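Below sits a lone chain in structure tokens, taken as the form predicted on its own.
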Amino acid sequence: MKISTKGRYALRLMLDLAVNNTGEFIPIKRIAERQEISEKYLEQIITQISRAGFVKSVRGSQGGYQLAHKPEDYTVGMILRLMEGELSPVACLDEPGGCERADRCVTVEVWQAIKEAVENVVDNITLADLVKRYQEKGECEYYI
């Protein structure tokens, strides 16, 4: 399983509101400029991503972006389930029922586990958490 591209940088923009929070919305192209990533690719995730309540906007000369809640309410499965969907390593597991085989498939108990253990990850470190690791750093670029 990886994670695309999309989960990644949008990620990258979540953490990058909540570092950069100083209650004003940030306009989209700083934070393109900050992290590296295209501005036109950086809308398309914004637009997804505030449609599904993440973040606020205001449009106009002081427009711009700002999380819609604390850091601490938000997951990092939240964010990459919204960008990816399902994390799961296999699609049987997201079916209904499983497939035809499941009763006797064997296999299928590695995926669960896989699936377990990556969902025990993502569900677990909020933006908050991100947001800390970011700070003990430093002032360095930070990459995920």
The other form holds:
Number of protein chains: 2
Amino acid sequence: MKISTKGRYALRLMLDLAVNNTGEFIPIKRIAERQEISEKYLEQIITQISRAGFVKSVRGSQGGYQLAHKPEDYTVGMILRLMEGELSPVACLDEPGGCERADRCVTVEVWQAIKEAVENVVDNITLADLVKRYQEKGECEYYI
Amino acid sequence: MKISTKGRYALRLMLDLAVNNTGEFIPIKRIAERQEISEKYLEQIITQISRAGFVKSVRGSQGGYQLAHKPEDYTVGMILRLMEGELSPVACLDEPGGCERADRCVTVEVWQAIKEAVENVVDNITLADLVKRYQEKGECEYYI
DNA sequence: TTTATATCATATTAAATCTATATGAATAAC
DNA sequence: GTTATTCATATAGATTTAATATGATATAAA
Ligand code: FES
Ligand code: FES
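Given the form predicted on its own above, I would also like to look at the protein as it appears in the form predicted in complex with a further copy of the same chain.
Complete assembly follows, chain above in first position.
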């Protein structure tokens, strides 16, 4: 029942971009330093984020990334789904035709309830909310 | 963000025992047949459940397992935690001293909210609730 | 007393997934 | 042309998952 490092790092990465959303392009190296995450691993992650159109990028010297939209336009759910896929606790809920047991399965109702509970949380928190919490906490740049 | 087969099978196993809670001891072989799960794998799972005192067992011919308590005394959460450990989406929430970033980390508040949402679901559904749902659905013995 | 049926206890393994690291090309500022 | 950066893939080590295998121990029934 764990979220992988890809999902967790992606959220910290996007929050870092949101906190430093000044219009400048931020190189992944800065974020890797601040977040103490492997630069190359973050590169992989932001590539995926970039392909989804969540960030704008500029190559070459003085290049980097910035948010493509406003912080309030990103929910935590959008970011987690991008990295983790559907937030279902079991594959039964995602299979195209559904699990063959699904029509008579009772436990699937539990998994569905878990999924909905999780979605209700992550789809109702935006990066803007997290930026606000960050500012309330004291804005230490090295810890997000 | 998945629950492992151990957790899923454990719930189906316990629900099977709850549905067939007649006072007789049920051999794991029957459950394996009904649930279409490997008998040996189920043995491993019920060993863990048995050591936790959730079921009573009788060895030898005519032996098997039965629930140690009433179906309403088992929550889904008890069963999942036994097999999966804490239902936290990240280890930060479980580490004894907490994560070293935790005091200034904002994303941890998201993970905490997810954990609480999941717990709110699983700690408020009992095996008795699931038995009832099963009976409403039609009581096909081969599908739980 | 033998046989069949079970639980109980570990060991082993194949596959999948996770978590990176490595290599190098393409692009742009200076 | 040198440096800084994104972009694109390949590779690999570690861990976890999901079983399977082996065999000992206990009990009821034949
Ligand atoms: S086993 Fe797939 S829906 Fe229950
Ligand atoms: S990284 Fe551990 S609490 Fe945020």
